[in-house]
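We begin with a single chain expressed as structure tokens, specifically the form predicted alone.
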Amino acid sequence: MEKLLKAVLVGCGSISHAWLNAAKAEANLEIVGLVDINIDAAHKLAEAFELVEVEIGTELQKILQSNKPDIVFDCTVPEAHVSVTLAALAHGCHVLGEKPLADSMENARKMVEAAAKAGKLYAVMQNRRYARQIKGLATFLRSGAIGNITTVNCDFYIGAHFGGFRDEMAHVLLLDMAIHTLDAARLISGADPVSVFCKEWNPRGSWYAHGASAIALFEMTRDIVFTYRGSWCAEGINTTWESDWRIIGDKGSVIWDGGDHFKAQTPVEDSGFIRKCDDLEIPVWTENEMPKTGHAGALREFLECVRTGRTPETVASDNIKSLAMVFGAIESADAGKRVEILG
């Protein structure tokens, strides 16, 4: 029988519902505490999920001391990640935190170093890595079916009318959304960032205050070039939330719409101006290969790693490279020049 793990969740806003929906499906996981600076939000969350015996409070330290949990789930805003994570690690807890990892590279490095010093797991909820389609695609590309990857292009265009804080955010697209796509690019390509040149702007008619559109050119390891084009104020013909992708190898190409549509081709002739190509099949992972997806998949892997001592895919010491792509793009956009990316 699996060991019962006790967890405290910090930050009881809307995203916490996705976390608790995943958590309630885990038989040997008990939520013992809810923490939020807005005590009413914590009480409402406890009521919504029928967490009758959970301790509720506004101070994380007190909840950690009285419950001695194994894990802290950090669903707070990015600015609070560093204080929550450092407090949790200091109390001997493993931490699974909401994306992005931190509000700055300096804080991200502090958190990664603290986790290593404490000997505890610290991972990030990059839930979009836990989809059967992207896992199938990554496995297909690793097989060498289209040879060595040379180029990865993606487009993200959605007219998203959130209202609220995002309307006033600086660098809204890069800071709030691009982390998902840039992290996916690392998974798909199997490469890490080296440098970036980024152009960011706010198009005429934008309902955002700043940075609703961006184009970025990344140099990656293994001599791969990755381009990102995106906008959160593009009305009509929206892409999926996972973006539209084209991956080019030296023996073929793949397109993926971010959903269920794939197309892959490889040439079957060794001469001719435009050579004949045959279609290749990209198998999506099955439920046996990946029984849980999204938040549930990320949470399940994290719990398994806590129990077994293995390392989760989205461990912060690796995910910091995706965060570096975000802040590298912002630095480049502000400076108007290419910048090197340091993880």
Ligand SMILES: NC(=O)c1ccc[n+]([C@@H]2O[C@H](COP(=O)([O-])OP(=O)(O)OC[C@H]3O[C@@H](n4cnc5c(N)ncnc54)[C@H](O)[C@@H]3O)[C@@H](O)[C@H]2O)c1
Given for the second form:
Amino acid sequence: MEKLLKAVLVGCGSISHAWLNAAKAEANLEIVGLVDINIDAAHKLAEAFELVEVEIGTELQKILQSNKPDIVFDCTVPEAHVSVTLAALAHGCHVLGEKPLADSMENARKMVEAAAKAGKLYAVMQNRRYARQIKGLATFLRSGAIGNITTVNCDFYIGAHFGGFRDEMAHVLLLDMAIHTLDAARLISGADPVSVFCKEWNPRGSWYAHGASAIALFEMTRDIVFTYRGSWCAEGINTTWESDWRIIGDKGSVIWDGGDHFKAQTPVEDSGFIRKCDDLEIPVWTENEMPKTGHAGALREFLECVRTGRTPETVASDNIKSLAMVFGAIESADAGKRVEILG
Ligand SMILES: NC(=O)c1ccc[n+]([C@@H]2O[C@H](COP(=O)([O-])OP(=O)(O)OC[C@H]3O[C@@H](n4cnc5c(N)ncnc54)[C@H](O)[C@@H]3O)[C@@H](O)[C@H]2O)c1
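Next up, the form predicted together with this ligand. The previous block was the form predicted alone.
The next block holds the full complex; its first chain is the one shown before.
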């Protein structure tokens, strides 16, 4: 029989609904507390999910003391991730927190160190890793079907009219969205960042205050070059939210539209100007291989890891390398030069 795990959720805004929907489907998980500095938000969330037994409050420490949960789910804004995570770890809780891991590399390092010291899990909700398509692609690439990867190109073009905090946010594309894409690039390439040169700008006609577009050139380990081109104010011919990808290996290429469309080819002759190529099939993961996707998939893996002591793939000590790509790109754009990425 699976152990019942008790959890407190902090930050009862829009994304907390995705978390509670996923939590609802977990048999041996009980939400025992909801915390928000805006008490109305916490009450509204409790009402929406009919959580009548939960303790509701504005002070995390108090709720942790009275409920002694196993886990804290952190759905607060990025600036609050450090204080919530450190408080939760100090109370002996495992933490699953929303992306981005932290609002600075300094805070991220503090959080990773605190988790190691406490001997607790701290993992990040990098939900776009939990899709059957990207897992199928990564498995295909790891099999060596197109040889050693040399180049990864990615385009993200969406005309997103959010309204709200993003309209005023500095580095909006890199900070709020690119973490998903840059993290996906690490999964796809199987490589880590070494350096970046980035141009970030706010195009004429942008409805954002700052940094709606960016182009970044990353050098990755194993001599892989990764290019990211993105915009949140590109009207028309949008890519998927997962981006449009081309991966080149020394024995072939793959394109992926971020959805269900893949094409992969490998040469079948070893002479000639343009070599004849055959198509290869990319097997997308099945429901058996990945029963739950998105937030639900990430939550499932995290709970399993809490129970078994296994490490989830979005553990903060690894995810910090994806965050370093974001902050490296911002530093490069601000300085107008290539910067090394230290992680
Ligand atoms: N994984 C995804 O696909 C995805 C999608 C959207 C948002 N997010 C992330 O989720 C997080 C929250 O985003 P959102 O859109 O729900 O924002 P939101 O503004 O709707 O909600 C955030 C909530 O946190 C509360 N809060 C802020 N500081 C707090 C603190 N110190 N203690 C307790 N509560 C506090 C706010 O009062 C608010 O209710 C962000 O990190 C964001 O990047 C992730």
